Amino acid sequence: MKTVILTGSSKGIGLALTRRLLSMDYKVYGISRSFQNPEKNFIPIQCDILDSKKLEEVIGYILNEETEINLLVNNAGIGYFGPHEQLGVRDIQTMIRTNLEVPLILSKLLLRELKKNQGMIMFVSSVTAKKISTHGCAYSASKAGLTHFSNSLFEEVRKSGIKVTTIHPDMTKSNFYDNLNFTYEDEEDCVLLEDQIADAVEYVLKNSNNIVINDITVRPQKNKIKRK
């Protein structure tokens, strides 16, 4: 049985991964701020990704427990959008440090791990890392950071056996809207569902070893929103 780290694992995106792959038989140890019903071979660690130092904490417990750790998905996330005059200073600071701080903390913290066994991280970011976002710049200059970095680091530990794929999903019929003044156009052409961004994940995991995916982008065949 292979261990998997996964943030944000309890709501949205997160929990359909969760799920995928406790169903690939991946010990899941699930990092949220809460959790709904556990489910077998799935551990839930309690923990605010912002409180570096427990961050810290909980990857030393986890690694002092397992004696293999084969991948890391950085999947939490946050999104405030509007005119970027008009966000609050703390809601950018918790975008840069949800959406690309602790991913980088996270990835440094288990590289030796990785390395050692060959192992893989994950990035989930977004569509709009790849393009110009309106009342979203914050947001999306946060999610083009992680994909940078996703690109560097593959470069940096290739050699060394690592892994490194970043999934790029649009809209996705996911909780991730419930405190945006917009949402998505709720037809099936035009959203995404949470578990087929698990189906990119599991593609991805099921690849030759020979195979490297570094990007995957996931679209509706159309593009539409709606405001509340």
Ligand SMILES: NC(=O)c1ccc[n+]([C@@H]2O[C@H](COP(=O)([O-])OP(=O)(O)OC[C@H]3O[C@@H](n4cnc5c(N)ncnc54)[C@H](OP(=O)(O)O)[C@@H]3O)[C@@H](O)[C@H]2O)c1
Contents of the next structure:
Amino acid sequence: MKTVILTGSSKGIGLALTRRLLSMDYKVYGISRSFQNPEKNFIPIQCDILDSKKLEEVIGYILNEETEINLLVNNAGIGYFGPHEQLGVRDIQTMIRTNLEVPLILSKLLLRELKKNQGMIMFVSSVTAKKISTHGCAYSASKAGLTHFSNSLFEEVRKSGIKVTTIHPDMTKSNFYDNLNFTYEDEEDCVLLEDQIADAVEYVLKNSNNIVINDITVRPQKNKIKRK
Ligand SMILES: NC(=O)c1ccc[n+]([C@@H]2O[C@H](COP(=O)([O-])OP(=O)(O)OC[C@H]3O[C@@H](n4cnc5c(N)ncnc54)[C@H](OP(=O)(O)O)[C@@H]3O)[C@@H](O)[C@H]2O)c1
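Having seen the form predicted on its own, the form predicted in complex with the named molecule:
Let us now look at the entire complex, which starts with that chain.
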């Protein structure tokens, strides 16, 4: 059985990834502040990932418990949108820390272990990393930074046998839009399902024996958003 550490396992894409990885016989350490019902081979780790000291302790604990970690999935993320001058300073800080700083720290803490096991790191970025995003300048900057980090990290560690993949989802049905003033158009070809992101992750895991899939971008057929 392989072991994965996944952030943001409580809802949305992270919950779908948790269920998929469990079905693929992974033991899942899920890090978030809240949890759904526990399942077999799922170890809930309650932690605010912005508490760097606790996060470091948590990783130390897991490394102590497990003989081998095979996969790190940096999924937790948040979005604040609107004209940039109207964003709160705290919201900007929280978003940059959650979306960019934490994945950088977790990668740093787990690289030695993953090198040992020829493991894999996945980053859940966003299509906004690759395009101009008015009213999402800071969010897209956090995701562009994440994608750039991922690409550079792969070049740094590829000789050690580590695989690095960035997933770029477009609008996906999840709790991400709960506190925003816009949301997805709830029609089949206008929004992705969380399970479709899990399909992409499963594809990467099943097709990475002798190759590295660095980038997957998943988009719905149509592009529509809805004001609330
Ligand atoms: N939905 C989309 O349209 C979309 C599109 C492109 C990319 N993405 C990216 O996909 C990833 C997952 O988003 P989602 O759509 O699944 O959103 P979501 O439903 O809001 O889930 C976010 C997850 O992140 C966790 N999280 C956030 N802040 C945290 C913190 N400080 N400490 C611990 N856990 C924290 C949440 O757990 P708790 O609240 O329980 O702590 C939750 O499990 C994000 O990186 C997002 O940027 C989403």
